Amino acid sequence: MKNLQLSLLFVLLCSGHFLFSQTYKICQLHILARYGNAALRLSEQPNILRSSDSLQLETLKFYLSKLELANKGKLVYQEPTSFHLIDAANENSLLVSFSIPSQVTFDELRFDLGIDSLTNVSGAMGGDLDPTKGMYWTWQNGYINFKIEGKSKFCKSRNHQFQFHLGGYQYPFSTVRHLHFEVASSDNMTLKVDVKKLLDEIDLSQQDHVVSPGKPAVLLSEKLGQIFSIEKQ
């Protein structure tokens, strides 16, 4: 009895040993807004969506969740309590800091765009998924996954503004987006977001608006995967 009492405390010594040992490095993902192939500059007008339209962006917000890294298809790192409001006025939030073990090697980034339906039936919380950031509507709707706004003479909307709010969690209107991709293994990843490939496939003399849950939502968040890439290093 002596001797097994004493193969446990060797057991959970060099268990602890090892977990005090384990050391971490800190991983960067950086949010690069672009339109096309320039900076995006929200609240001016060197932007083009078409040669005879002026495009003034004035907001661009959107949800990443769930941050994973996976090598050869397997996961070897989840973040925990993952929801990072990107706001591409608020140059603090385009840089996404997370720490993993050291000896981790990984090919492929995972998130998603947008809040979990589970999230969502939770009601409304505090951080980055605090109501008062603007992206959440109502405990029946929950929070807004992607926000573009902007003016364009296309529109007919009082003051040629349009306004794209993307959310909706409950079927059939879901609208959370499960995006990956392949990136190598390294401390600085960065993400470019190309809003000129959403704002081209939306004619914006007959839709200028999208601000509830429903079909809308839903097919113009199809089309936001092809928004994002990672920037060769």
The other form holds:
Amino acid sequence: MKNLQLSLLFVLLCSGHFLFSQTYKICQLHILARYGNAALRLSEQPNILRSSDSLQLETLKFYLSKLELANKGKLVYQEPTSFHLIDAANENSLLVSFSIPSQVTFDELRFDLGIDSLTNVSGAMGGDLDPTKGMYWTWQNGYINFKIEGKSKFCKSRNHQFQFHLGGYQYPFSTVRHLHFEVASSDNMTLKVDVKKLLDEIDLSQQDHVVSPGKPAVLLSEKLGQIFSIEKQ
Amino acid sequence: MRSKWPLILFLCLVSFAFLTTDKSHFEIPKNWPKPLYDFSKNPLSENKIRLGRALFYDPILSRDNTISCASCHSQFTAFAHVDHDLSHGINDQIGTRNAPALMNLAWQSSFMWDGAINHLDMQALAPISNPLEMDEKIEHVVSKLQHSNIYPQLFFNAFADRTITGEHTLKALSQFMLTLVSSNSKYDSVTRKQTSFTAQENKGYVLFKNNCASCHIEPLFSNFQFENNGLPIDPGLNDPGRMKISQNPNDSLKFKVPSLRNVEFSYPYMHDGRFKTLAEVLKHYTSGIQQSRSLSSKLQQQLVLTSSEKVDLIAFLLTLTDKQFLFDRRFYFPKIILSQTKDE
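I would like to compare: after the form predicted alone, may I see the structure of the form predicted in complex with its partner chain?
Up next: the whole complex, starting with the chain shown before.
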């Protein structure tokens, strides 16, 4: 009798699993780092992007976090523990994969560019958030959301270098940016980041570095939304 | 009856698992507030504390492997830097501020004199990377630890992972620092009704409550807020204090109120270590306050103390000395580091 009860329980559990289990599919977001239409080959130096000032790019790193999908304005998917360090010099980081329930359809991709304030005050983290990744300030702690470094003859600095480390989470100097894009419901999406659109906005002869939280970091961060776009398939 | 054996065996295993679980837990002293540190994100364990203690005393954290956290934070001075107004780093470089005492850190929401650091886990990164202190990079520290003879095993014991990460290094350091709880001074014994103050200490306690306790709130003896306590600016340092972090002019010359526990041994005093004795500190509060726009509202009215009242007040401050903490063997230089410092 007891065996029968146990068998029944087993069958019930199995059927429950079958009835309520979801199937998932892999969704991929490809990051395409560009200067206008030119690919960024950071490992090949010098890689002159603009002849007028022999513009070179050496570093492009940023955090993409809180990835979400929405359909007709309604949230349909939220990636759990969603923190991705994108590094234009690291091919592996340029592909973000996540699994979503198979039946989910969406028309909007949302994410944060940078790291939210709660994460900034929550202590030591691992993975892409590990402070060894070079995206963390130590003298006044907090994450660097977006880092771009290179050289331009317009810069009056030593070795004509420019460095923009954009971060800061405290009011009124918060730099995290919430971005959202219309997308076709597809397993493959391509997010283009065009640094030309940022560098064209900066007069490098007047401003060659921002390396701490504050108003200059906020002003430059406000320009970051426009450098991202979704590539139509 | 026999069919119940698997259940009994299961219950035995579960009980055994609980019994063998690490018993390291954080004890909150009686009548103290709830700690601010979130232990659920970094639960204490003996092996993690042991690792943190080794890291705290190991000069491997500095670029040239010459100074450790303990170089500027000695246990016998409540983990402050005795006799140094400004602390020094590698190559005898002199820093810009006095090394604060380290104790009761689980109750603090920000670290450093200007609150530049928002979490205990991340605090160690500041001295590690400051060019005037350890002048090292956390990436390189992790690499040095990975190649050492002792650390891969210590990290495995602590985190079940021989691969060393920044996160684990910082969390282990936090674990050791969290255990630095000072709650066994004479003052504490008096509050627990195990002993009583002398008449002089009692007078000092009354003076303290009337004149100092608005910032140095019991039982931690600080409100951990930022205040301008009227110190004239040192033109050699020109330290703006909290304003550098908040970029708010109202925070000019504000520094974090330090705890007064173990104040007998944590000299010299103030953010730049300008006062060597408690008598000098009291002289400042009674006759040295410099008026300015951001001067603490609690110091607007002049503090008047007779010379005998000053003696009484200091007698009370000495009851905040916690010898058990200052000589607690759990915080000593660990033997495992000694084994690494053999002469070649």
